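First, one chain by itself in structure tokens, the form predicted alone.
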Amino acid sequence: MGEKISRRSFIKTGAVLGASSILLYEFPKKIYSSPKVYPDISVVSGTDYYDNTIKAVASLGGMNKYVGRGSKVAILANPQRPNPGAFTSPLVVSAIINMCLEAGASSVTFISWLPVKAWEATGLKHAVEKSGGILEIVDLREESFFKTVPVPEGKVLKEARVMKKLFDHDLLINVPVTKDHLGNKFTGTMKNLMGLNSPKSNRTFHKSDWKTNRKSIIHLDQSIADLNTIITPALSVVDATEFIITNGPFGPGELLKPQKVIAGTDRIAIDSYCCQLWGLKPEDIVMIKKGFEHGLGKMDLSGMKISEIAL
């Protein structure tokens, strides 16, 4: 078991932003210590989603990898729509859940400014609650429950306005459900960030006619990128056991069904790999490529060990 982490070690701070930046979370690169080699990703497919989730985890070394004993774990999963393919499944975030709470979390805090009916309608609240889980909802509509963050390597976003609640926690783990998407074509790991980003900061991601126009679309996906650039969850784990692949994000869309839980710490990384999934190429998804110019990840998986397991 790893010793909790101060929060010190992993926010970043000082003169490089200011005296009143806020506080940037990136979690230690070299906390644990072990002589093993991991995966860079693990992919792990069966008809059982928890034990999917279990296993993804595990073969990167287990939870405590990533969780101090006595960490507050703050998490962030997509209870979007209840049409099929479109929230990240219940089964994932119990696994989760009960993953962190074994490592010694002393609590797993779902965040979020998306309704309270959207939890109930996709079995989240429930999976949530029942595995021990907290949920805490802020009103989107207040702008107090928002800080503003600048982004200084951003291209087209100087600014963001990330919840505050995310800032009472010790690290985040980012649980997306990977699928469709209108505009973009793709959502995944870095996309779902949005989901800590204020809804009326996020409307200057979209310029009115963002599903069409090919410079509004770039426009979406280097401000997604620019936003990762202040926010490093200490973990990824995505839902690819069933998915949209048109009519997204919200759906209903044709569903596909990999069974597959993917788990790592490189976004773009995850993100390539999940939208090969469905027949899309990393280099022709902007928000991949805009990712990858910041150096938030890799783009080319074939130099990196990918793990990939049946059950």
The other form holds:
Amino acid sequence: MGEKISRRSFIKTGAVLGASSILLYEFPKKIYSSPKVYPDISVVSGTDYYDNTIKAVASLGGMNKYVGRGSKVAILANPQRPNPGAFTSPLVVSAIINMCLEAGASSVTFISWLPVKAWEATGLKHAVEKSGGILEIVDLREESFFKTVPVPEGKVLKEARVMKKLFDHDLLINVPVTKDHLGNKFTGTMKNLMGLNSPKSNRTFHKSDWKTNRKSIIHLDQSIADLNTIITPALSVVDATEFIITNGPFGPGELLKPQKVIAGTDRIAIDSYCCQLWGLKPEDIVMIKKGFEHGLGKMDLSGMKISEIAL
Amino acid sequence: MYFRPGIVFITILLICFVSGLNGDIKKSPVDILPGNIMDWKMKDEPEIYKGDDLFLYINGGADIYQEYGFKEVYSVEYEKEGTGRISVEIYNMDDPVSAFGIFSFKTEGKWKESRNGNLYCPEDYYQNILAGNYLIIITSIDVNEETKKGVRIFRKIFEEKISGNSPIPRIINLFNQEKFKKRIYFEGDLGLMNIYNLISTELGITNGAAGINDNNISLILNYNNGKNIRSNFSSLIDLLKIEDRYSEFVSIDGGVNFLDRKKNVIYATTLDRYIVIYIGEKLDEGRIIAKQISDEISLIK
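Could you please show the structure of the form predicted in complex with the partner chain, as a counterpart to the form predicted alone just displayed?
Shown next: the complete complex, the earlier chain at its head.
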């Protein structure tokens, strides 16, 4: 038996529809021409990490805002170790590939110097290939795969050795997992870019003889910030679904599961948001402060538009 | 008497396995890594990284191992069809104190003692074991009940195969285990920075320990630089006064009381040959903790 519509509800519904029609009729141009204001950072939480990723990018205006038709997309994910919470989720990666392809990308390529074994062990190789992405790995010991790039604004890093393959692409999407890091206390978008620099060059970020005095610790953070001045991702999508908050970056460690995906273009703001997920303060993370000092983004989130959606 | 057949079977297997290996860690960890552990099969040959190459294995995670004194690591993965994977990493550190340091850092002092004198720390999906120079980390990579059970079995097996003297440094015992939730031994600035970002210049300590509770952190700093403790204390306070994050310094009972940027109360004093620093909410609590540490020093003497 169908639902009985009472006279009163019919009138009420009709009145609402009528009013809407008038409004649409009276002001159609105003409604449709006003520019949509997108958030600076989009945060989506929920148990389906694929959907979270889709929604996070959609909230920013959609992937076609960043990926042009026919463009070649390079993606930097983190397959460092298969320990729980130590690598980018394959679901996040799959969602990004699908969005890029739907936006018309001619290719979506994951570039890395971490061995294929790491990609296999984390399930990322399978996810990339199944979703139509390409995985290109270079030998981490072979310096000819890297190109010297001056770092004019670098305070301690004057030259980087960036993976040549990056320059074959039109844009970069940075897809780190945020987590604890015993060297920096925190890792997110900025630290992930070390994955594009040669391991030999990265080694210079850490002072010789493995000195771990204050100067060396600051040297590492400054080097990371300096590297970020020469590489600007078009978009950063951070996996904060499940990650380690102790014994990072390798783990195993205590797991936190905020089930969040965070997207945006201001990497300092995103890192500032992410570190607070486990009680850290951006001003206490030297790397974030150094990035802010370079003018790479905002540390103070109070004036930013942050969209938080729970699915 | 009733025996559960499953338990009897596993026990027999364990006994056969352990006695069959008859290994000795003094040879090499590779020699005691079995090809199979019950239904768990070694996937590939163990990977070995020595000295600086640790950077290639764990990248930026290498620094803290190097601060404590790292020699080599053996890494291997086992797989049980249809169940999942378990990884075993054996870190060979410079000496038992180095190994204890990284073990205390990773376990935050929540360890238990094994029958054979090893220390171990069981977590939900992984376990850390300390045996002499060795830190062994067994991890359930594909986390499920079967792999977690596997991790527990692996621990028993590796504990039988690897044992060693694991002396706890005196300085960490100055924090009474019953009064602190976490106890960490550190040997440099990086270890300390991960506990509390005390100072932005070089500290120059030989080693130190931290006792941590929900609302407070206490540090014991040890200097072996030939200077007397009062001289080291004065230098440290002078350095802290330069930092813009500390304020309201007041001398009190031979120590110094001040605040950090987050308005934590800090109380620093000297006890015997150590500098003791309390960071928390109440000055009185800091004094009580200093008194407890003083009592422990007297007991150990």
